[in-house]
Amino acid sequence: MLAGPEIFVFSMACAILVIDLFLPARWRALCYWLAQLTLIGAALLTFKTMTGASVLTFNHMFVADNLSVLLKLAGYVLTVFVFVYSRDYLQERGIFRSEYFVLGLLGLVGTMVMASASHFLTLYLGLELMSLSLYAMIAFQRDSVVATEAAMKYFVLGAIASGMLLYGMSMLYGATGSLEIAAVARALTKISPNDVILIFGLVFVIAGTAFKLGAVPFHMWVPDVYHGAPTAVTLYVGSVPKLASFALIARLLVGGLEPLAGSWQTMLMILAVLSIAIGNIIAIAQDNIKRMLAYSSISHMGFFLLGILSASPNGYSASLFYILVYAVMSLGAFGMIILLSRSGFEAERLEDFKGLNQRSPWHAFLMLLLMLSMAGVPPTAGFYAKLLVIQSIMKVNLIPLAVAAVLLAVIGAYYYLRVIKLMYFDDATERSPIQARWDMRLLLSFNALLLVGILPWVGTLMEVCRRAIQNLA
């Protein structure tokens, strides 16, 4: 039972692709409902098997903790929303096909495995599951040469981290004799910590790590992917893999080789400074706002790596509050840029922002709220989440560390603040009416308000990101 939804959410994956085959043309917005159903459905067996205490199963290979609770519950919302917002983007390109569904539900399972990992082969299987998944919605516009060639490069890239992940993995199962985390966690105790085949399968490790999350110098694959891409599938991959990511790092690092975190701190050092010098300066030189979107997601890695190099309870549950308010950003950008395109015509450009105000000023506020966010400016829940990852570090007296994230935010400040100029201060160079259905204008319309509305139970949210964490650290 405690995999109840992991097996229900697989097995209607495989029943929407055999349904589709016997659907008429005319039916097939059926596909889109069973897979939502899916996850409501889901939700309700998550709630149904929570325990509120870790319970192992499938000899110590899969756990149900509060952490895998909120990973899941969190992975059926945004999967939720990346469902209505792509509807129509879909449907108007031809493309609106029961694949997209299937891949999204078979991705957000390899999220599930992966929050309730407790085997390396389990994080491993969770893993190269929901990869598998991307690399098929990546090249999902099979007409489109720029999708090919983003999901050729990532199919490459993603196979050699995923090797380099496996590699470093075997490293540490011939070091400790196990791969269980919790066992590893205990065999890590009684060796020392410089041991030259732990610090080797460590760094493998890491570098596999880097590449899932879009680290530098790990980061290659992420502009072409995110621009390359359907914008209904850059929305997926900009949002419920993020918590995939911290996922891998929560069983991996916090959960088994948090006995080496005197190693992996200096290493996660310097992938989070370099990702968010990199990731911010190299934005700023985009027009093209699904590629500055995605070097704004690589500072953003950067800045929930902060947390976790900390290797203190309080980082940790920092940058899980971090994942979940930076997955709702990428959703709401993710989704203006699917409201503003239409048939024959994708907003992806900076230009096509200009003169929003004029258009629909309404919207223009969504998206000046979603930018004030990303930036960090207060009273947004962006603003919390960098305040939250920083106070940690400062708690273990990496001040220096501290102030040069601060200044690159501020650098960072440029290119969001660039696209609420364009909004409100240039002439539109488009008239045309924004058309959208209803339950995308609502949901949509949520998601930004959301980033001002969470701050009365920011507090809250901390609590329960802490209780998620603390079976780990």
The other form holds:
Amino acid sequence: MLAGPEIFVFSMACAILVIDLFLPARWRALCYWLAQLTLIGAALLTFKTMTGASVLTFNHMFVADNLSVLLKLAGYVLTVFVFVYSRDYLQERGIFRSEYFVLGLLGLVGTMVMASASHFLTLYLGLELMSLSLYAMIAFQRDSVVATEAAMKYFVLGAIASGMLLYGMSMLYGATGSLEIAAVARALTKISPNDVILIFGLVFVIAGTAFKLGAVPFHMWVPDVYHGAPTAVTLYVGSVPKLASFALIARLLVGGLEPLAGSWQTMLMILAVLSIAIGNIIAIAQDNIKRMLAYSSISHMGFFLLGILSASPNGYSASLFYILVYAVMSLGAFGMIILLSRSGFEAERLEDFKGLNQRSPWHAFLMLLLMLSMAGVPPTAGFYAKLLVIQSIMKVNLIPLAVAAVLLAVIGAYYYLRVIKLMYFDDATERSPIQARWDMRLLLSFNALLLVGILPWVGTLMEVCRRAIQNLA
Amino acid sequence: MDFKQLVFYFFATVLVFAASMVITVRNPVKAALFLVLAFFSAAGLWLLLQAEFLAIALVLVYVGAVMVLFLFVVMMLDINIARMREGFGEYLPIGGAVAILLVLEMAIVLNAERFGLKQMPDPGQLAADYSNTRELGRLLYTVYVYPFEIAAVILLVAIIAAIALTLRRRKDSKYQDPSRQINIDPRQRVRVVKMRSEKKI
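Now the other one: the form predicted in complex with its partner chain, given that the block above is the form predicted on its own.
The next block holds the full complex; its first chain is the one shown before.
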């Protein structure tokens, strides 16, 4: 049962949907617990599929290897955190409905399908499954005009991106005669890498991928979606789909199109530098923390691309490490916004973080850790993530690129440090105590402390990432 | 030029004409009807390619179901065409330039050199008893069963999303419960009040 986890999560999502129909309103929390149980069950099933080798099934359309297992497990953990953080938020705003959890689980199924895709068709369908769930989740708060607008923008741009990706895939199919990723890679060794049709297809594929990733110049949707969506959904959008983006790039560019690395390296280089520069510089001008984190995510995606564009196993594993660390940081930062919000009030302006230290020193400290890690200050996991990707591009002699990345990261440190300054050196305008359920406080503390607490095991995690990508190409 | 080629060029001309009318005609209902014509011509082209199942599916599904629904929507919605056309001239130069550039690039890449008859030979005549439907079904339920199932899941998500985003339980709706209406006891409905009759004067 290699596809057991996917089938299980999907079946449970359907079951929750039906059970919810017969539940009285006060038992609504049962859906939440069932969703959490689903994730634990799926994790157990995924452990069973772990063999260490790369096994194909469904006529070579589904692959179970180290990478798929790692991405799926990370997806479950992130989703558990997302559900815990969003529970109170949804309840206070009267949108605690089972559809949120069902769509969250189905979006996760899409991510899982992408993680185990070994065929262009499954890769694309997984992407659509995930995107469609995201569009619906963003528009979930029906009465909110900004949320509807964000969902609409995301939907239209996402559809264009899917079209581009599909068009590029069809070109590659025309040139190689196959949609199976391994077969495409084999066929490419016989064709000149400068073949016009291959490059043409590659450009479209990269443009589509960059849209989904939110890399400059295809980043326009990111700030609006992060800002417009309810924070509980932003939490989801900012974490789980990032794993899917890694799966997309790893399967498509690394697994299938590595013989064209010479071409996509240059394209990704432009995307990466622009993303880091524009993301970091525009983030400085934001006074809404959700928008600021959106621009920060654009710059992080630029760093993530650095590892990929080195086109070396070292770089790929560094990028995988980066995306995992980024997902945890993003989860913590948006979790903190949820913690400070309450019904009728969204703590989404930077001013709302003023004097957090006076209100709750512990939470101010957690936010401090999160911001330092995002800025890449040692000794946090964020520092190691940046270090690894920059090392990987230095190894392939792209020194100017590495210098530019470091300089731009220093510029980026400004707006992270500004949050810290607001928390510790400004007076609080808002003095109400922070209320949250115990499980959320506990997990949020764990989430932020993880960024420092992981340090003794950084080597192990890097080894896990290295193993995950070893049977990719 | 044999008869088959003549038919092909006929359908192709109609298709291109109808497709360009869809995007240029002002009235949305007319645009939808031109789209129907485009689907019919495309179905004709499929038939020439011996893909009779796809041709019939195109007519049945798109013309028969999707476009009728689409026409309903277009007729019901009050679309302000003047507002939709706002800024058309403003975006025309840059949009047109991008479009021309794209067409030129595609012409450079997708020419006969790579996709001509030499590279993509005629698949040849199929036997008279060859069934497209059976072959498609066989592939869809064996080799492509996994993507097929995922596509079904995507449709399910679309249904969930549509319902979750539009279903609202109105508090003031006059909802009837037929079973309660039928099982009612007449004595609960009619109250017999005993009153003294009016005094005679």
